[in-house]
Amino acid sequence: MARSSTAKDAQALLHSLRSAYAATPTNLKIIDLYIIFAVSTALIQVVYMALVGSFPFNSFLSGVLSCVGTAVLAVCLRIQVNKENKEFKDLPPERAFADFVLSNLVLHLVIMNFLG
């Protein structure tokens, strides 16, 4: 009996997510699919390190941050995007893009010296 109401309340939850997640714009929701396409090549790449071996651990490395590290910035960007954040309200949304592109261009500088 318990496992039953436990099972309605994880659809009810499911179901409120589905909807509220309904009416978010569009540009979040490929911002979304941005961060998750970088989470799943960084998961990849380290079931690939764990499968056949991180010889060049550098490479493995600057890799997996480089995934993680325009994850985190893709968060930052979707979080100065949204409308209903009132704390960037005056932040233009071109501005935000342009400190994303600007933030990506030194992580991946600095990635590229790491490699050597």
Given for the second form:
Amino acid sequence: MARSSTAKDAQALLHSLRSAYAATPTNLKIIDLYIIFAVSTALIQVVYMALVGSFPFNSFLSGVLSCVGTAVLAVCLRIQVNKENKEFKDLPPERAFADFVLSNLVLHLVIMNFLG
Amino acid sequence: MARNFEFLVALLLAASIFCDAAIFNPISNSHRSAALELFTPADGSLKSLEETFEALRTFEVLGIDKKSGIKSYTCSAVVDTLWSPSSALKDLFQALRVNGILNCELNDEAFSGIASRLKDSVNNANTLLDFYYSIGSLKLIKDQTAYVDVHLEDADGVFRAIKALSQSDGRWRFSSNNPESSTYAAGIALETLAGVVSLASHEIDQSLIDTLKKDILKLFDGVERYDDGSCYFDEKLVDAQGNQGPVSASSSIIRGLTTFATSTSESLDLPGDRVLCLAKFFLGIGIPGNFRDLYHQIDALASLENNRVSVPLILSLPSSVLSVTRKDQLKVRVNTVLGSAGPPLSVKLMQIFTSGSKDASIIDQELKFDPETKLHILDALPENVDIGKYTFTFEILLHDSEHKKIYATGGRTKVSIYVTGVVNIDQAEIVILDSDLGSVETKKRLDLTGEETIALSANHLQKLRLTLELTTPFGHAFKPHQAFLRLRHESGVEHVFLVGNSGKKFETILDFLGLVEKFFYLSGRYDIQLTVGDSVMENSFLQPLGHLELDLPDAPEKAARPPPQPIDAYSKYGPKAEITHIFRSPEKRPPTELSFAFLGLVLLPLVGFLIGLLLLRVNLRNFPSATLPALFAISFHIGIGAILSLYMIFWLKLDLFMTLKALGVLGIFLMFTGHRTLSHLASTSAKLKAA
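Counterpart to the form predicted alone, namely the form predicted in complex with the partner chain:
Whole complex next, starting from this chain.
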């Protein structure tokens, strides 16, 4: 009985999450997708390193860090662009996007240098 | 008889204290070759007339003919100097000297012109060198031509003027201003005074000449002596002209003395041995290394060769080592200093001293003269002359008693002689003894020719005894300078033992019990080597005899270690051991298929992202349609793409600095276009909001 209720509750939870998520604006969904892409890339790299050993450790770090870094920057962008966020009401989204691009470029310069 | 012998020995012992036995050889071909070497100028012409004269004089005395080579340009220099009215006195003097040897073509007119100038300078001279050059030049003119009048009117006055520069110790000053006296100056002064005497138109006052003779004797009181019978005059004055040192000073004195004796035809009461000891000095300096000293040496000896004071006779030996085996005879030669034959004389061997002992035997035997080789030969050495080092005393006896006034023989001459011979070695054997009982365990005869080697073995309780007998060819006991027995361990450690003697028997005993510590407790194989040698032993030897297996007890802990043997010096520079490099093992790399699989896997999320974008139905509606903003938008995207491809190139090829430079350029571009694009977008959405 409890089991089926929990399963039903979980289903109901997921359903409500999905419908709530559908309401988000498209640009935020794009950003979310980008984040998922970056994190999954990082995960695949970690699995690879677990398999073959960390010999060029700097390369591994650089790869993982680029993914994680860009995910973090995307999260920052999402926060700033989100209209429901009252803190960043006065910040134009183009400005946030420009910051995002610039920081990504700097991050990738450092990553490329560290890649070796 | 014995008592007389002892008395004479004592007397002779007293006489032997004074002279060392040294051999002086007269001038030989080595002087000639040295002269040729030293006087050959490097650039083909000698520097000055003075040097030319020195070279020519040396060649003349030694009998070398080199005149033709240098005659032409030297003569032109001579003629120029003599004709030039502004030549200095010194140059005239040197030119006339050179002319005396070369006989350049000069007529009497040249000489007479110079002669009057020289006579004036004699009257005006006040330094010794002025007198020397002018009087010397006048004398040379007198020798070279008979038609010019060079006589001095006031010879007494000139004599006194020169004499005024002399000092009480027999030396002379160069000028009255300079208080320092010089021996070289004394020689020059004597030569000048001799010139004055020969140029005087009337007789010089005899008292002046007598005072001068006394001065010469005083000068000879200051002569310095060496132990080997030679003497010289030392020069205390440091002279800028280079006339310093005993060679030039002694040479100048001899020149002055002999010219003075010739010109005055007076007899100087000089003891004959003074001249002889000066001659020995010049012969004893060997061959000087520079041409000035060589010139002085040769000139002095030439002056001594036939002079009116006394002609020294030199006793020399062609060989001072006589071999008993070859039956060498003692040969003696008596010559003048330049090597020419002496007057008829005979040489007597008076005594023989054995070096190292006080004995002397009186011989008093005359040597036979061989007229062909001009040598005095002793037929056979006296019977008691065994091998060893001796000092022979010779005496020269002139046949004509008149010659005693002319020649100086020097009394007794001592010469060191080595008599060598083959030493007989007998009864050589090595014996191993048991220490306490003294019984013989092993006895081996030694073969010193090296054909057989012996092999012995001993332990620390035994002794080794080496015996041999050494006798001279005449059967007497002989003690060599070196008699060693050397034991050398295979590791290189060596021990040397002296072989002592009593009379003819030589013996050494090695007691291993006492030598165990000295041998550093090293057991094993020792090579045995015997050395017997002496300078008069013709068959000295250093012979490996064989080896000895020595068994010593083990070293206790506190025993001394054997000294480290020197490393062979050359092995330090030889090739070293080959180095094998140990490389770090390379990291394990994954197999390439796995890497490519994961490459594909990593690209999957990108694909997923693109698919997701499609599913979200993204569009480019906000892309500006008007040309200028569109251009900026496109440039913005191109700029980003360019930077990303710059990063790609950076990873592949570039370094950070070049990247940063390019990045700077691209970044500015990107900033500009991005700003324009985004501001346009912002204004568009603001308009939309407002509307």
